[in-house]
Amino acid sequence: MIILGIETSCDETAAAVVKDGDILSDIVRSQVNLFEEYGGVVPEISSRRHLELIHPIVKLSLKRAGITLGNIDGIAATKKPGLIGSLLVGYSYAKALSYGLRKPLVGIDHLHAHIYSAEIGKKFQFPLLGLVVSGGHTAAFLVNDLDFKVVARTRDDAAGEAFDKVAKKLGLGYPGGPVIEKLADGGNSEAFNFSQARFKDGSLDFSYSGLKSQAVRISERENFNDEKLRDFLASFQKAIVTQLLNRLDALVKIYKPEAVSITGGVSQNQHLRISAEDYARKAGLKLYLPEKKYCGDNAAMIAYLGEKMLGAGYKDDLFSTPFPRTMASKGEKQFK
């Protein structure tokens, strides 16, 4: 089965092709310098330049994967979540696909897909404790093939939104995790204390606005040379780390899966990497990681997921909307 993904969630522009489980193609345009002023997405600009951008990506994915659209089986497309005008962009573009070349369309959660982009090259062992942490979001799921689970999740910032405001703040630059990490080199993880969050509920959600904002405070009252500042970012960066691996921990122990992945964009980060391999260790645990290059948004995890679902059965109909935040139906039938 040849499948074209299309991942327009944010401020990325990707298209890939699978077949088979093979990633064929797999095309992506960042954004980033377009928002670097600003510290952050803007979305109108970010949809603006999605429409100029998702033709040519799309036929430079074709082109790379060495076939026409003709050859294709099926689209999956990110349908959620992610910025309302991006989405609409690329979903649209898919359905429209869809209705020309008469192949089924399937729209793809996108953090369902980070989850997958570890199995690449692999094969997953379920149940699997799936944790996706990047600049929008922070959940863990219990996985069992397609059935996806939400055990946890934020209850406010991401663990990539910490890194990005923080950075942001002391004027270190965007995206915040990449260049904290550089900085935090080196540092002494423990020149620095920082609090972690807990719910009188017993929760075992993820909150990073309040160390976001401790951070913050941190910052204004110090007077930061280069070691001190290298100190603070590396203590700033285990804390991070430290409630994701916590968290990660106190689930595995509840719902004792039979492996667990981290990925998402913060995955890239090698203290998190280092980190889960020496818990994995410990726990007797498989640990999944993705490669880098599909540790941020891109289409191949989309289009790799898409395989899947349309294998089993799934299918959108094309007067679907990226607004919905349930799963196509099973066995829906799309064409007559």
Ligand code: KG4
The other form holds:
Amino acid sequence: MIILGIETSCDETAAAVVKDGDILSDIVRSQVNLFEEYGGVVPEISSRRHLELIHPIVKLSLKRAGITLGNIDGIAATKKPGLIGSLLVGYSYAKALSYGLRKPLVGIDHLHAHIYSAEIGKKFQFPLLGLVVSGGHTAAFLVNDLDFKVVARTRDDAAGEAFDKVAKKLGLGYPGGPVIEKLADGGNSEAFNFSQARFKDGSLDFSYSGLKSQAVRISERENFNDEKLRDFLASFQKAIVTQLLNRLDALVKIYKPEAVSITGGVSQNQHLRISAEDYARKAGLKLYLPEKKYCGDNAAMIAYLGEKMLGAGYKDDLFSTPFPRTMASKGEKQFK
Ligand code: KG4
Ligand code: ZN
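Next, give the form predicted in complex with the named molecule, keeping in mind that what was shown is the form predicted alone.
Up next: the whole complex, starting with the chain shown before.
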């Protein structure tokens, strides 16, 4: 099957074409430069930019794949979670295409697609425990084929959000994760102490607002020279990674998966990747990490999962609408 994938949930406008699991094209137009001065995404600006970009990006993805609209067997578009104005642009565009071409549409959960980004070019073993670590979400799923069960999610900030907010506070730019990783290189990660959140109810949910507040307090107290800043950022980065891997380990002990995956924008972080490989080797678990180009938001992962879902009979009609949150969203009340 040839599937066109569309992704506009946050600040990347992306389109991709997948054929039988192979990525034929993968176009991502990031809007990050629009948001540097704000230190974060401004939803209204983002959705207006998606409107301008969606059509040329889709056309370019078809051209790069060497196909025309007539060759497409189906369309997959991000349906949730995300910024509602941004989601509406991509999803409405996809519905219009589906109607005009008389081809099936499937709405995709962005977090499920992040998980499957780690399968591109590989084959998952199940059950899989999938961590999604991004700027908007930090959640763990127990995955069996196309069945996704949320087993933990952040109660407050996402891991990427903690990177972004601390970088903003220090005036280091946006997005914060890559800047902090670069500036932390070679720093002493034992130099500063961070205490990790624990929940009285024994929950394995994530929590990053405490680490973020500790980082802000330290930065207000200290007078950083270059070396001290490097040590501080290395310690902060380590604290974020430590929580991720400690929670992963505790979840592995409960759910006993065959394999684990770590995906989402933060999975580009080299310290996280190396620590995860080390952990998985010691635990005797198969680890799936996405190629770096598939870690951040992209449409290849949307088309890739879309092909599987359409193949399994999932379809959305033209009355379906996108929505901003899921059970994996932070602080989600009805989460059990
Ligand atoms: O998945 P993504 O592109 O968008 C969301 O769905 O949120 O993730 C973006 C997040 C940002 O918070 C960014 O700071 C973080 O991923 N990020 C990183 C790195 N590269 C991107 N965090 C840590 N280290 C990195 N190298
Ligand atoms: Zn994402």
